[in-house]
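The chain below stands alone and is given as structure tokens, in the form predicted alone.
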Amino acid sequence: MDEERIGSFLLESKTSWEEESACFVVDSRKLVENINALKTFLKGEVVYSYKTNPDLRVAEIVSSQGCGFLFSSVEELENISKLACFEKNKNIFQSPSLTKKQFLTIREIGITRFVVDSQDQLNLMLENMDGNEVIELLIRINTGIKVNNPELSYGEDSFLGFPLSEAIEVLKKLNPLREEGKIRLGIHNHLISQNTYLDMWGKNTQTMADFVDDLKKESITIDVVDFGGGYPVEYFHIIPELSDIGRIIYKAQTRMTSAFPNLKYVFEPGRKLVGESVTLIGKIAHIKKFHDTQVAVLSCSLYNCSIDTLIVGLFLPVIKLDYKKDNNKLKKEIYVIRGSTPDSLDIFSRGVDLPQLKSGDYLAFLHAGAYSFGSDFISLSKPKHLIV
């Protein structure tokens, strides 16, 4: 993690966020970068999953990059279909509650995409087909692989898709209406949110594969094959390369590939496409001793910037921001960094080794820009994203 690049930049593009005592600084090179690199080292559609960071600025450079997104939400779509970026061929639709009223809402959009979770949605979609335009329906399957990540705190099952036996049994059913031209049909997988496993990304894909064979022998031809996000940032931990989870997955698709040659591919980065280009900034109001421990207090709090704190426990990388450069001279502590409100869970980083701290200072938390959202809780303001 390049800590150095990200506090000179910071200190460069101070101007526009130091009457803050909060916010969210979007480094738009970096934002810019990551999405070429994710379209350079996966080789197929990238579709930006909206959920990670529904900033609209964010969303305008994301679709300037001539990606689409991945809703889950009405309330999503709605409000990013305002863009004058919008491209609604571009996007994907996703819920495992999706109800009638949605779905005849998200067709009125012009959406045709869409993720299928369960039999009942199926059949509700099938339901209210009105025939005039072709539906791309990604039967979600569950390859069944669990993966335990000790770095964040996932369910090792979602309880989301089909079983392969299921899934295969769904697809041969739809397969007469592919046939007919009505839908296009396609698989969807997404195996594990900050995926740092490259056996997992290898074990799981191949599995993948190895249904796209069988579908080939059950004579059943799909058109997409989406192979969902999980593409890991760095935290504390070392991990793995984009390159090297981009060489996985296409050994995957070209098994897949020369059982159907025409085949689309689809990838759904969230994380990996936002997380690092986003730092927060948080202004210390006040620095207190409790016994002998050194806390500094912040003006924001993990319930309006950082609740995937709480969720999942990832604590966020965080430096000392030094308009002075004389962080070298200070001698160094360990803080305990806890929020503005008065719960006992608002502690942003316990154990930080930093140079001494005083009030007003500020502190960068780095790849800030992943599942940064907030709640109502005492009535909290989101901070400000800011562009950069």
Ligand SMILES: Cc1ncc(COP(=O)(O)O)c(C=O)c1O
Contents of the next structure:
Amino acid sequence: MDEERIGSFLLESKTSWEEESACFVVDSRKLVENINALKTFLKGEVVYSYKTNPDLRVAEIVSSQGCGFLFSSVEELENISKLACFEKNKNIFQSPSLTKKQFLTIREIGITRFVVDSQDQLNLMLENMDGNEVIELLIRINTGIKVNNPELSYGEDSFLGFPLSEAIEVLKKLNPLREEGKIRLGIHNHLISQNTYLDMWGKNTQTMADFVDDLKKESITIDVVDFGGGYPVEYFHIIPELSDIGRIIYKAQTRMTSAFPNLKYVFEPGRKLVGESVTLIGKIAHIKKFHDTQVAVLSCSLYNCSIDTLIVGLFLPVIKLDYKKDNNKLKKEIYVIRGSTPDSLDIFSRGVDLPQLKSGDYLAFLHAGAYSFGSDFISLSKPKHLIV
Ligand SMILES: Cc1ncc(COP(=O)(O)O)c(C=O)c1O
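Mind giving me the form predicted together with this ligand, seeing as the form predicted alone was just shown?
Let us now look at the entire complex, which starts with that chain.
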């Protein structure tokens, strides 16, 4: 964790955020650095999973680096399609609940690539294809691999995609349409977010490569393999290097390319692309002592910026924002950090060791850029993103 670098970056840029806290501060240089790392280590097209952080200025930076977007709702797509940077052909749409009306709207905006999650959805797309443009259908496959993630509660059954035995039948039926040039065909997979297990990366991608071999044996041809997201960010535990994950995936790609030499590859990072470049800054409204516990009460709430703390137990690393090397020598206390609402669950951190705090101090929650969504609880509004 690069606490020291982030601490000095935030102090140097204090004038841009101090009037705004609570706020999210985006380190645009770090964002671009991470996009480039993903482009280096993942061998194929990088499409940003937009639901990870829908801030429009973040989106513009992502787009300026040549990435398209993975959209999951028409509303998301409509927001981005108004931007000057919008390029129709770089995007993918996925939603397991897609309706005919939505499909037609999305087609009208010019999107041609779709993840297919069920037979019903596939029928809907085939019945409503206009025939003017070749659309790309990425059949979402579920490898059946389960990940037991003790750190964060991802990896339960998602019920998304087709089991492999069904997927092969679906692809067999679509193969003639592909041969007629009416569609392009691919497979899509996303195992879990924050996949910190190299063995699981290996097992999942090799199962995908076995599946591609099975397609070849059945004389079914595909044009694209989409490996989804899951590239992890460091919170409290050490995570594997992106380069190691990239190498594991590339091993599977090599097998796939030997089956289909013209195969194209797509990756859909969200968390790793944006997570580490964003810091959530909260100002301490009050300090109170509750029996023996020191409690810092913040100006923001889990309910307007960090609901994943409640959903998957994602607690973000936190530092006091006058972070200096000498902080280590300052007297420290153990704190509970409460959010701003009178809700018993609104707790950002428990038992954190921080230099003595007082009201008016700033706390910085690190690597806060991914899934930092909120709710309308007690009419709170979401803290702004400030690009620095
Ligand atoms: C289909 C798909 N692709 C990509 C992602 C991005 O995942 P991550 O943020 O873990 O990289 C998600 C996230 O849930 C997803 O559902």
